[in-house]
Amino acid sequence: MIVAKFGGTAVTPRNLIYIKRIVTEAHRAVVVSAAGKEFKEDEKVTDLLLKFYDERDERLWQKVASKYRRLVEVNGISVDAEALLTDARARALRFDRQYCASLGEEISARIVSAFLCADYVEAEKVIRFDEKGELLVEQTYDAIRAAFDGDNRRVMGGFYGGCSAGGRRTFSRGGGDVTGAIVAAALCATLYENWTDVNGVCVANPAKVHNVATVSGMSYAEMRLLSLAGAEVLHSDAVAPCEQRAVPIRIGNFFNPDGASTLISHCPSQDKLLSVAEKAVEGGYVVTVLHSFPLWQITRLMSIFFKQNTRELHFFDKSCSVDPDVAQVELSDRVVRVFSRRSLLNALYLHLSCRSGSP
């Protein structure tokens, strides 16, 4: 029994084709994503929602409702739009900010559901959370497993539940991939299918670096690091529900559900490159990598690509160099942290990525 989860990328007109393409008898469950952007200068449909709420411009609301119309008129779906529509349009100013945030999940599991001839379930009866927004994961999984009790499919939306004092809570945002985990957990999934539109864990961001190599499995603590650096393509709090029932996770690219993809269990990976992240801090960059080279092995490589890339470079506890673009060097037996006033991203992934057997 498989449960899967998609993001909003795959919520959209040209792209909701591809999930039903994907879900098969074995898909017992599917959490689903508010819609995501069509294009690059497109917004999302929850960044849309808290707009709205703090703005309360119709004209806001009138884009999430053109969103979702598409999605159903180039579908085909048999499902009366403008009724959802209206009805969710009355209860989005009515509660807090995170009840308005939760409504593009909601339409977009009651819209794929119709798509999948698939029952419905709401979200807000079996997520639960405490009044000071902790998940009430007893009562989360027991209602989790009398809502999905059966063999029909059901469809919910992610990201948000239902509070004990009334009203909704959100997990942060990403959370959808929280929900799919934890619903995953409570049924004792055999696998836990996470499908983005990009080839699962990429060792690089794929948008900054050319033909970036994929991690094809790690274990959980591996995925957790990953996280903390930075890496956004599966949410850090979706972990421990898949470790704890040892649930594996399968990350994978809803365009190419049978290219490349990462499997992510209690195996440790068997590559030597787990990551090259960078982001943009005040200053410059830091760029974290996570890689499972021996000690002295990494320390030769920064060692060498530093004498290419700078002047001077001397290595202890925390390393500095005399090139005033690279302030600090912080090395560890898993990690390496450089923080730079340029970005060092493409030509650091090349420099290891050509030692440890990746493209």
Given for the second form:
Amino acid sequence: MIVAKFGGTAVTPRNLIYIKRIVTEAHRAVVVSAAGKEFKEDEKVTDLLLKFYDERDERLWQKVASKYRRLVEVNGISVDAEALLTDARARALRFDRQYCASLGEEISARIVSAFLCADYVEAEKVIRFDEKGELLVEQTYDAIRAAFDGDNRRVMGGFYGGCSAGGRRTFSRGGGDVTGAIVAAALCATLYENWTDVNGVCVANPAKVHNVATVSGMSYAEMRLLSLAGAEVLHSDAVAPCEQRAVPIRIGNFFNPDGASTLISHCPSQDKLLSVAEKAVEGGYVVTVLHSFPLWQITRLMSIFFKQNTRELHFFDKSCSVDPDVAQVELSDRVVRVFSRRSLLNALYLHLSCRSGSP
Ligand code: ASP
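Structure of the form predicted in complex with aspartic acid, given the form predicted on its own:
Once more the chain from above appears, this time first in line as the rest of the complex follows.
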């Protein structure tokens, strides 16, 4: 039994068909995000909804509505889009900001369930939060098992749930991954498939570095470390539920489902250079390199790199002034952290990957 989660890029007029191509008999639970971007400058539905709540500008709601109208029209889905949108609009400003943000996932899931001829599961009823916004784990797992009982395929919106004090709560941004992981863990799925628009976990951010290789496998701990270090491919909170129930996670590209992907399980990666992630911090970026070089080797590789890049090298010191022209480095067994300008990322990746065979 497989649980599949599709990110917002799949929930767009031209890409929706990829969901149908991927889903098989084994996919009993499908979790979807709010509609994503159709082109680079486009806006995600969740961003539009949050802006709509803040600014109360009806044109923003109309943008959301037209995205979903086109999704239904282009794919010839037999669902009453107008009724769906009118119902959602009536609730959009009646509750709080998180409720408004949740509507993208709800509308997506209602449309995708019609598209896949599957049953709709209302996330508000199964993903349960207490009044402080903490997930009620046992209650949620029981409700998921009840809602997904039987052989029917079911579709649910990610990212939100119901609150015991009334209304809805959302996870942090990108939290559709977390919903998928919770559903997979509650159902003890054989696999949690997380479908995105990139080839799994890449050695460096594929949006910034060309032709990067995919890491074929890594452990839950390695994935969590990379997510926390800024890798956007999977929400860091999506790891723990699957790790606890030993549900493997496959991160793949819905455009190319048989292509490169990453399997996350209890097995650590075999690669010397695992991955590079980056995160914006005050004054610059922290680049994190996950590796399995022996310490002497990574130390040597880093010294050569910094000599070549004529940067002064300091070890991390929280009290020191933040100056991105001075690279600060923290070296340990599996992880190297460098604080510097972002341009360093590509150069560092190339340097390490070229030498991963022979230092
Ligand atoms: N739609 C939400 C967001 O944009 C959650 C998600 O896509 O996972 O953050």
